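Taking the form predicted on its own, here's one chain by itself in structure tokens.
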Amino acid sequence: MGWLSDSLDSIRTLQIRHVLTQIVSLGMIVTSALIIWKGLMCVTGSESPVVVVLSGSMEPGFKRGDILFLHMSKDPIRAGEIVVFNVDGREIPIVHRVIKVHERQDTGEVDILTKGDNNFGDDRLLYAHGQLWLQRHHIMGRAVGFLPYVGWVTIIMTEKPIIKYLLIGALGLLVITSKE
């Protein structure tokens, strides 16, 4: 308790100025990476160029809090790699395996089918109702790379949002409060 008492004496004896510029450099951070996540977008031509894998579909290649780093290029889709992508109607993305691909001569377009590779059947349940295939449309990338549970943060985050709070409320005491 004697920590919380001395910071907020510390807020106090703070200066407006003092705040003010603390107040800007908290902005700058956080425009700084939302900076970097857009020169992401551009560099990796993903609109999410970092995914977390949130279930255990795809294991044992990546398990659950696994971070995948997503590149989209044009390309052809193959049978065999790992794709990031969206279902009509479902916010979250989903990470799996590519099993088949239907290439139409006429139009050029590509069907596509996945599974996650520690799942029994096809993604079709999955798929928007009378949906029997993905589009390129879908696909929000490749996985070129992972680093293994660091996305454990985020998965803790979103499951207890009470933790995320008390991160935030403490990150931002600590940014008013800091002297220099």
Contents of the next structure:
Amino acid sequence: MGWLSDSLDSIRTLQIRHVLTQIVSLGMIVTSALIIWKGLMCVTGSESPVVVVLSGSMEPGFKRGDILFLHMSKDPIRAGEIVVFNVDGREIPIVHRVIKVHERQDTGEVDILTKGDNNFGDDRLLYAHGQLWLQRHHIMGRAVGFLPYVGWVTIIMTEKPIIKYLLIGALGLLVITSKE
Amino acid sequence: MHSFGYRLNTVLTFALLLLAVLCGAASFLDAFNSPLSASSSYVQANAQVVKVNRFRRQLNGADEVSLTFNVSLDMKRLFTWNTKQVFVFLAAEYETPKNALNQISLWDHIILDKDQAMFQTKVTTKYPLIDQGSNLRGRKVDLILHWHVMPKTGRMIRDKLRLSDFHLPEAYT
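The form predicted together with the partner chain is what I need now, so please give it after the form predicted on its own.
Below is the whole assembly, all chains and molecules, this chain first.
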């Protein structure tokens, strides 16, 4: 009877090892994704290196669902650049083009006015009440690169959460059941 | 080993990788279209102020100017097979005692096609030239053409060219 219990034991330990391997590889996937994201943050100097365009205010240049790569350097901001900025009281950052820049002689502080290419007027209506200019601290980054359509994945996932849960469930199931 | 799932996975991964490589190549090849020497040989442009339509001081004390100018452009050479559009604008740039740099976009235009990249037109300022104060009387203002090449995919390219300068009148209209 000894050989039977031996083989049972070996099967049991195998399964535990298998489960452990799966957990470790899952952890590796999650951590490497995090490493890539944080690494991008370090390289670009922007707290969100990649943004998805949500509105059509920059058409035909950027459409809804396009992806922009941001870069934040110490270089001064100049007219014509496309910047991503946060307005107090607004949750979602805006991607628009700089049309006016006033840079102080003594302090080097800047007053910036932006406008969407596809909008009729400038952005003063979008700013906080009574705000006429954007300052440096409102700017999250400037757009340097562009990739079309990829952002639709995140738009669909945020607007239809059920698809997100289905996708996560399916992936989880695949990871657990895969034999390799 | 060669189940449907594995094959699908391989095909999808390979397709995505190929697409990424193609996008990277398209953007990289744009670099060969960059001018090696001065940008002036690359974009032909001219802009002259023909009329000062209005020059006044606003109630809050800021000078405001409306201008009419002639613009002629040839930006055909900016277009490559990866170019979606060229955003071109004319900016007034000047220095005041308070500000080291004032950049104000006066007129802009989106060129979607290479065939439309050469034209001559007479335009009025789309956005008025408003100073942060009243420093514009007799001020020398540079007219600078900026362009922003927006690609179908990849890196965006910006450049500029100084076209001309003019002096604003000494008196309001």
